[in-house]
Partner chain sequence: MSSNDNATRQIPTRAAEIVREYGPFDGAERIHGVTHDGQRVWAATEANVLAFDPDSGEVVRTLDCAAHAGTAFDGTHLYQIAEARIDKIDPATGAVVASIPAPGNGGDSGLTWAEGSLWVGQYRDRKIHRIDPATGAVLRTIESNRFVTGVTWVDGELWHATWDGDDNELRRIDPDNGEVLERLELPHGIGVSGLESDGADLFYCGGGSSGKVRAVRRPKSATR
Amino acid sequence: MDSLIVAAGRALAVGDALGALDRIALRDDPPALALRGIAMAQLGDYPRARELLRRAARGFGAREALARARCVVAEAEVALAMRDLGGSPKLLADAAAALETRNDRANAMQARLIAVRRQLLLGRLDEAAASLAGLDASGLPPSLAAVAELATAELALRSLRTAVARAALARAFEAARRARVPALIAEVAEAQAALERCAARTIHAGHEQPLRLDQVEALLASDALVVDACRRGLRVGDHWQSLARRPVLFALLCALAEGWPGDVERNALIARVFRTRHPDETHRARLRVEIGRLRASVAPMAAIEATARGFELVAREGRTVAVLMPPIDGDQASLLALLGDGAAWSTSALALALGDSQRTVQRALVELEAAAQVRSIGHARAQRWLAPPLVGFTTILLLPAALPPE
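Throw up the structure of that chain alone, the form predicted in complex with the partner chain, no partners.
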């Protein structure tokens, strides 16, 4: 390294991005480009940061594999902050391997953690769990240990293991405190607060009640038949039946479950499912058909019986019935939950994370924008979507692949 690179790196390490740029703003050699990229990232100009880091990585010679790998990792982290999830996992894995063989454990770990956070954002929980299990965080700087524990906590929360999450967050807090990084301490505190907030609502025998995450966990572990409106399906213990692609059947099931233990009138079902207040014979015929389909779908877990005025849901083996609702209403709850992390998402990243087509997501976003619930920045390929965080609600359950496994 040369003198100004060392001086600029020293400024960056204490968060003085402008001081670093002062020293190297006019230099185009690869180490200077890399530091300029990191400075721009610290200043929040992510597109410029990526461009500089890419140029730096290209500029390093064949002998400078270590420096090049570090640039790849830095660029991947900037991409993550931009919520650009389309990058190549192979490139990052190769960089991590290159860093490991050269004993740069901290940066290798950083690369692995970026890969895990990317998998978590994409809802690939199995992959994230496998990656996390392979990491050895011992002897790492406390800031990296905190990030690793946060990822562990996030994974546990999204698979609804709140005790595991609580323990990981306690360790994350301890590590963040030792690292003395205010942003990290705040992030851990925020995650801990999420455990105490309303994560969902339940409707049980006509009564609505807010639930914390651990209460949701307890409800799902109980022996009740749970109609899950977050994930659109029903479950008893470990048995899960998804109705995510059968919206009419799911709406019917929800209405019946909300009416449990009583029955629900035909016209009420028609009004809810077919959205009409003036039912005629064709509606009643359609209702019979849909009830027949629903009956077949849920047969292993529940029966649907006709009554004098309508239908009623009867769980097998005398179980009770509960409905689990998102903490907020609306079809776009999942989308809002993703955007609720406060970062700027591209349409393609949202579509990837939700498992929907880009068109579907785009339509939903346009509706939400009209309702002033989301806003966008940039145009065309650079367009990014933002929503205010869902303060007061933890959105873990609405994130894709949260639970249960399908």
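Positions refer to the first chain, counted from 1. Between two forms, the rigid core is defined as the largest C-alpha subset superposing within 1.5 Å. Quantities reported herein were computed from a predicted structural model and do not represent experimental measurements. What changes on going to the form predicted alone:
- Superposition on the rigid core between the two forms places the CA atom of Met40 2 Å or more away from its counterpart.
- If you fit the rigid core between the two forms, you'll see the Cα of Asp28 move by 2 angstroms or more.
- Superposition on the rigid core between the two forms places the CA atom of Ala69 less than 2 Å from its counterpart.
Having displayed the form predicted in complex with the partner chain, please output the structure of the form predicted alone.
Single chain only below; no partners, no other molecules.
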């Protein structure tokens, strides 16, 4: 390996992409193409980075399996940054196995961590936890150790284990500081700041209060009956009843919980759930039917009792009632939370992460674009979607598969 390639590689290791390009920008041999691809990725030109890495992989050929596997890993990281999540993970797994066979432990770990980060983006928390459990991060370079701890912290945050997340972030910060990579230090600092921001709101006995993630964790671990509007369900301790697929029942439950400990008028419930200010007998009959269905659904944890003017929610065993609200309202809050990470997402990747069809996501994006909440760049298959960052709070609870049921 010539001295310019070695010097460029060292520059990239500390995040000096321009310094690396100064040495190899005019070269088209496979090692230089690979390093140029990594440099372009560090500069944010992902399409160019992917093209260079593919040329490098083709140039290495079948005989240089180690170099080809490294190119596959680098391209997978670029795909992750582009939020191109539709590819098969098998290619990356094969590359990781090839690297391990040839004792390139650092790049093999990089491949495994890319797979974990992809699983986290898609909300596959169980798969991410299983993958992380099988990784041995001891003896890794500081930059990789920081990435591994960041993945551990994100998994803990999305599972609402804030103490575990804080400890992982402290280790990540120390590793990032030793790596001396400014972008990594900034990423860890941003994750730490999220712990101190508002993550949700609670409505209790008519009073609304912002909550940090640790306060949400404490609320869900308490003895209170929690109507969870982040995941659309009802929780008491370890008992969880989802109403995510029954929007009318959940809207009724929310209205009753917000009115607790008092009752809620029938016409107010009709206006909230059926969206009409002029109720008639058919609306009142439908309300009775839906209340009956709600009674049956929540019976193990609460009762719905009729009063002279409406209905009231009564928690079993004298528990208090709290409503856990997301930091932002609206049906597209999860979509905005995904786009709020600052990356440019494709429609297909958003659909994959949300578990919706591409047509459904496309319709939602068009509505958000009309409301100036998102913008698109590119056309056809190259089209990507961006949104301004959601400042002042963290969107952890809005991300797919956050707060998994037991």
